[in-house]
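First comes one chain, alone, set out as C-alpha cells in the form predicted alone.
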Amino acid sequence: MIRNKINILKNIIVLELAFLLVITPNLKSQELLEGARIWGNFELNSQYYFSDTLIGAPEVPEKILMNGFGNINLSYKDLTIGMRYESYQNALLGYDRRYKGNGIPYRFASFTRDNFEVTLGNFYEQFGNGMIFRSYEERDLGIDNAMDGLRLVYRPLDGITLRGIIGQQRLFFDTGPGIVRGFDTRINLNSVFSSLEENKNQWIVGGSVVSKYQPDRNPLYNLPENVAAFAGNLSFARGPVNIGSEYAYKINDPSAENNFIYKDGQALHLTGSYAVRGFGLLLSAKRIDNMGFRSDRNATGNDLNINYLPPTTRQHFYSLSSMYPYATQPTGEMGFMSELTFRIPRETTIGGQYGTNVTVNFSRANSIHKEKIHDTIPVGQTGTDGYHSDFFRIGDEKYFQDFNIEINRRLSPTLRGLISYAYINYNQNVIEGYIDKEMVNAHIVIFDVTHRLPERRSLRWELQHLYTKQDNQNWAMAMIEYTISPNWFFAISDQYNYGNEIEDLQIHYYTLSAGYSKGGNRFSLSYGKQREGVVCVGGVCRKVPASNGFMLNVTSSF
C-alpha cells in the first residue's frame, strides 16, 4: 500500500514538473509566472574501451559505456519543483551493474511559507554529523541513497530548527525494502535566550532519533523489525576556538555487515580547532563500535546506508599519495587526527621574500578492544551478543597511519612551488578485505610547480615518487599541464610501476588529455590507461578496475 502511494506521488510530481516546464516558455513576462526561475545542469561521462591483458583491463562487449544525467529545477514564489533524469548505457566499469537503462529516480516538490517547509518526493538530509542519518549523493563512488517520501522543516523561533523525515531509500532505479523515520532538533542557545545574545561564548545543542522498519523473514533468527538509533551533539565557539562533539547509540541490529550479532552500537566523534591569522590547529578523534546502519539488513557494499561515519584521516588529492586511502570501518575502529598549519613570515631567512605555508598532519586508526562474551563462544559468533568491548581501550591491530608534511611557497611573482612528504601504513587485509596481505609501508614524495606565463597562460609540472617493499612496490609519476585561461588546457602524465617484481608488469600508465571551457560548458577528451585501485571520498570507498581507452566528459549548467 505504501509503495503504491509513493508511486502515485512520483507520477504526480513528474506530471506537474513537465506541465510547468512546457507552459513556462509560452508565458509573457507579465503573466502568472513572472519571477519564476529555471536552472539545472547536465553531465556525460563516456569511455571507449580496449582490452589490455597486461594491466587486467577486461574486454567490454559494448565497446562504449556511458553514465549521464541532467537536473532541471523550477522555482516560483514559495514553490520549487525539480527532477533528475539518469541514463546508463551501460554503466562505466567500476560502477554497480544495477545502474542500467534510463529513468527519473529523483523528483521532488517543495513548498515554504511562514518558517514551515514541506518536501514531497526525493530529498537529501543530514542530522548532526550524520552518524545516525545522512542521505547524500557522491557520483565518483556511485552512491545515491536519496530518501523518497516526506520531509518537514519548521523554525518556530529564531535559533530553533525542527526536522522530520519518513520514506524509503533509493536503490538504483528502485527503493530499498525498509522504511526510515527520523526527527532532529537544533537549538542555538544564544539566539533562544536573550541573556546569552551578547555572550562571546556561542553554544549549539542538538538531538536526533532515527528508526527503520523491515519485516523479519529470517528462518533461523528472531530479528528486530524496528531498530532505533539516538544521537546528541554539542558545539562551542569563542573567537578562534571551535569545539564539537557528538555521541550516537543504536539498538542491536543483526545484519550481514556485523555477521548477525545482537549487540548494540555506539559512536563518539570529537573535534577541536584553533585558527588565527597565520596559524591553525585541528584535532579530531572518534570511536566506532558496531555502527553499521542500513535500511536492508542483508545489504552490503555501499547499498542503503542510513548513516555516515566521518573520517579522521587526511584526504589526499595527488595520485600516488591517494593510492592507499582509508575506508572507515563501521564494525569497530578508534582513530584520531591532528593537523597543524602555520605561515612563516615573508622577508625572513626561512620564509623567503613571499612567505611560506607549512602543513603537518598525523592520523591513525586502530581496531577496538574486543573480548569473548563466553570462553566457548568466539568473538563475533553469529546469533550471539558478539563480544564485550571496553569503551576507552584501543585494540592491538593497526588499520592505518599517515604522517605528512607539505610546504607551499611562492618563489617569484610568476613561480609557485609545493613539496610534500607522506609516510603511510596501510592494512590491506582490513581495508580491502584480503586475508594474506602484508601491511603496506609507503614513502611518497611530491613536487608541484606552477609557472604563470604572459597572456593568462600557465605551465604546471608535477613529479611524484612512491617507495614501498610491499604490494606492487615502487612507482614514479610525472605530469605537465599547459593552460590558456579561461578556455583551454592540455596535459600529459605517466604513472610508471618500475619497481614491480614481475618485469612484464613494469607498466607505464600514461594519459593524454585536453579540454575546453566556455561559460557554463566544459568539454574534455583523454586517452590513457587506468591502474586498478581504490578511490575514496570521506572515508567511503569503491574499487576501480583497470581500464584502457578514450574518455569523454561533458558538463553544462544553466
The other form holds:
Amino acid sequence: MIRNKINILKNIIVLELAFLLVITPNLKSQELLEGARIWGNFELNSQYYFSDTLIGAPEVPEKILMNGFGNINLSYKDLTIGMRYESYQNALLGYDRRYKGNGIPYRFASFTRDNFEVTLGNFYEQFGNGMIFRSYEERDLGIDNAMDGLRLVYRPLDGITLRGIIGQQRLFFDTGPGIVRGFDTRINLNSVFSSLEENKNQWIVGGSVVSKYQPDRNPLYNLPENVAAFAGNLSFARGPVNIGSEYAYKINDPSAENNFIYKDGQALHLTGSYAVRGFGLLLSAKRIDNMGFRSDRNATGNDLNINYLPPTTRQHFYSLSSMYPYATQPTGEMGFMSELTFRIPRETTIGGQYGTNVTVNFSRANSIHKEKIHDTIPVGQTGTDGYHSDFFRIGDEKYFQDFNIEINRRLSPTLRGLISYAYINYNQNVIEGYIDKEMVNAHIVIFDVTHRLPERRSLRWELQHLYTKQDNQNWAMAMIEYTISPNWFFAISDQYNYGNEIEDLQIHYYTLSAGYSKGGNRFSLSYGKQREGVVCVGGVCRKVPASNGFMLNVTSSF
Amino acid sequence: MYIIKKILLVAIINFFFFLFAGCDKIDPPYMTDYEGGNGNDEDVRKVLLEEFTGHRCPNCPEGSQIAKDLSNFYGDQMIVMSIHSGFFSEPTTSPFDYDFRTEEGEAIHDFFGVSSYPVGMINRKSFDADRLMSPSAWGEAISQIIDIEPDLRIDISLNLNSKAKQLEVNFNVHALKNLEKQYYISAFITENMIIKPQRTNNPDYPDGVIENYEHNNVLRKSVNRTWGEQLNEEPMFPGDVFSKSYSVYLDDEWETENCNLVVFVYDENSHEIIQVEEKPILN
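Please move on to the form predicted in complex with the partner chain, as the form predicted alone is already shown.
To see the whole picture, the full complex is given below, headed by that same chain.
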C-alpha cells in the first residue's frame, strides 16, 4: 500500500517535471512564473576499451561504456522540485554492473512554511557526524544511498532544529528491502538561552535515534527485525578552539558484514582543533566496534549503508601517494590523527621571500582488542555474541599508518613549488581482504611545480617516486600540464612500475589528455592506460580495474 | 516562559522518539530449531542454489558451510551446484594447480555477471532486485519460494554403461499447472567428495590453506550444453508430459559413485528456474 502511494507520488513529480520541461524551451523561467528559478547540470563519462592482458584490462564486449546523468531543478517561492536522470550504457568498468539502463532514481518536491520544511521523494540527510545516519551520493565511488520517503524539518526556535526521516534507501534503480526511520535534535544553546548569547563559549548539543525494519525470513537464525542505533554529540567552540565529540550505540544487528554475530555496536569520535593566522593544529581520534549499519542485513560492498564512519586519516590526492589509501573498518578499529600546519614568515632565512607553508600529518589505525566469549568458541563465530572487547584497549594488529610532510612555497612571482614526503604502512590483508599479503611499507616523494606564463598560460609539472619492497614495488611518475586559461588544457603523464620484479610487468601507464572549457561547459578527451587500484573518498573505497582506452568527459551546467 | 514551553515540547518529542524507537533485543539461543527436510514423496517445489566459488577464494568455505547448513535444513527440497569459475578458480602453482573450471560454468558465471565470491543464485530468481546474493541471503531467499506449489515434476531415469562410462539419461517432465511460457530444460553432472586444497581465512589454518578440503556438488559437465534445450513450444496443461533423452560420457577422473545428475526447467525469458531435480548416477 505504502509502495503504491510512493509510486503514485513518483509519477506525479515526474509528470510535473516533464510538463515544465516541455513548456520551458521557448520561455525563460521568469516568463513562466515570476521569481521562479531553474538550474541543473549534466555529466557524461564514456570510455572506449582495448583489451590488454599484460596490465589485466579485460575484454569489454560492448567496447564502449558510458555513465551519464543530468539534474534539473526548479524553485518557485517556497517550493522546490527536482529530478536526476541517469543512464548507464552499460556502466564503466569498476562500477557495479547493477547500474544498468536508464531511469529517474532521484526526484523530490519540498516546501517550507513557517519554519517547517517538508520533503517528499528522495533526499540526502545526515545526523551529526553521520555515525548512525548519513544518506549521500559519492559519484566517484558509485555510492548513492539516497532516501526515498519523507523528511520533515522543524525549527521551533532560533537554535533548535528537529529532523525526522522515514523511507527506504536507493539500491541502483530500486530500493533496499529495509525501512529506515530516524529523528534528530540539534540545539545551539547560545541561540536558545539569551543569557548565553554574548558568551564566548559556544555550545551545540545533539541527539539522534535511527531504526531500521527488515523482516526475518532466515530459516537458520532468529534475527532482530527492528534494529535501533542512538547517538549523542556535543561540540564546543571558543575563539580559535573547536572541540567535537560524538558517541553512538547500536543494539544487536547480525549481518553479513559482521558474520552474523549478535554483539551490540559502539563508536566514539573526538576532534579538537586550534587555528590562528599562520598556525593550525588538528587532533582526532575514534573507536569503532561492530558499527556497520545497513538497511539490508545481507548487503555487502558499499550497498545500503545507513551510517558513515568518519575517517581519521589524511586523504592524499597525488597519484602515487594515493596508491595505498585507508578504508575505514566498520567491524572494529581504533585510530587517531594529528595535523600541524604553520607558515614560516616571509622574508626570513627559512621562509624565503614569500613565506613557506608547512603541513605535518600523522595518522594510525589499529585493530580493537577482541577476546573469545568462551574457550571453545572462536572470535566472531556466527550465531554467537561474537567477542568481548575492552573499550580502551588497542588491538595488536596495525591496519594503517601514515606520516607525511608537505612544504609549499612561492619561489618567485611566477613560480610556485611543493615538495612532499610520505611514509605509509598499509595492511593489504585487512584493507583489501587478502589473507597472504605483506604489510606494504612505502616511501613517497613528490615535487609539484607551477610556472605562471604570460597571457594567462601556465605550465605545471609533477615528479613522483614511490619506493617499496612489497606489492608491485617501485614506481616513478612524471606529468606535465599546459593550461591556456580559461579555455584549454593539455597534459601528458606516465606512471612507470620500473621496480616490478616481473620484468614483463615493468609497464608504463601513460596518459595523454586535453580539455576545453567555456562558460558552463567542459569537454575533455584522453587516451591511456589505467593501473588496477583502489580509490577512496572519506575512508570509503572501491576497486578500480585496469583499463586501456579513450576516455571522454563532458560536463555542463546551467 | 515561551522558550521553556518550546524546550519542553522538544524534550517530550525526543522522549517519545527514543522510547518508541524500533528495537528487538534477541536473547540466546540465536539459532532456530532444525526440523530437517519434508521427507515425503509428494510433489514439492525444489530449489537450486548455484554457488559461485573457487579453490583460491578464502571466504568460500564459509559460503559452502552455509549451503551445507541450508541443505541439511531443507533436505531433498534443496539442491546445490557449486560452480568453480572466475578469478579465484584459475589454477596457479601448487597446491592450487588443479583446474576445477568448466566451459559451461564460465559461461554461466559471465552471463550473470558474477564479480564477487562467494555468491549464489537461488533458482536464478531476483530477490529485492538482486539475483546474485551473498551466502547470508540464501536462506531468506529460499524461504520465500520453497512453500509455493510446484509447477512441474521431473522424473529422471538413468542407465550407465560402466565400461564405456556412457550415461543414458531420460527425463519425463509432468506439468502440474497451466504454464503458458516457453521453458528450457538443462542438465548437469556434479561430483561430491573431491579432496583438493582450498584457501581459507579460518584462523585454525595459519597458512591459509586446508590441504584436504572436501569439495562437494562440483559442476563437472553439462548433459545438453550450457543453456539446455527448449522443452515446450505450446502452453503446458496439467497432465501433459514432455520427454527428453540424452547421452553423455563421464570422465575417467570422476568417481562415478560420487556423481549426481542435476536437471532443471527454467523460463526462457526471465531465466527463473521453476523446478529442479537431482539423482545419483549410481542408484
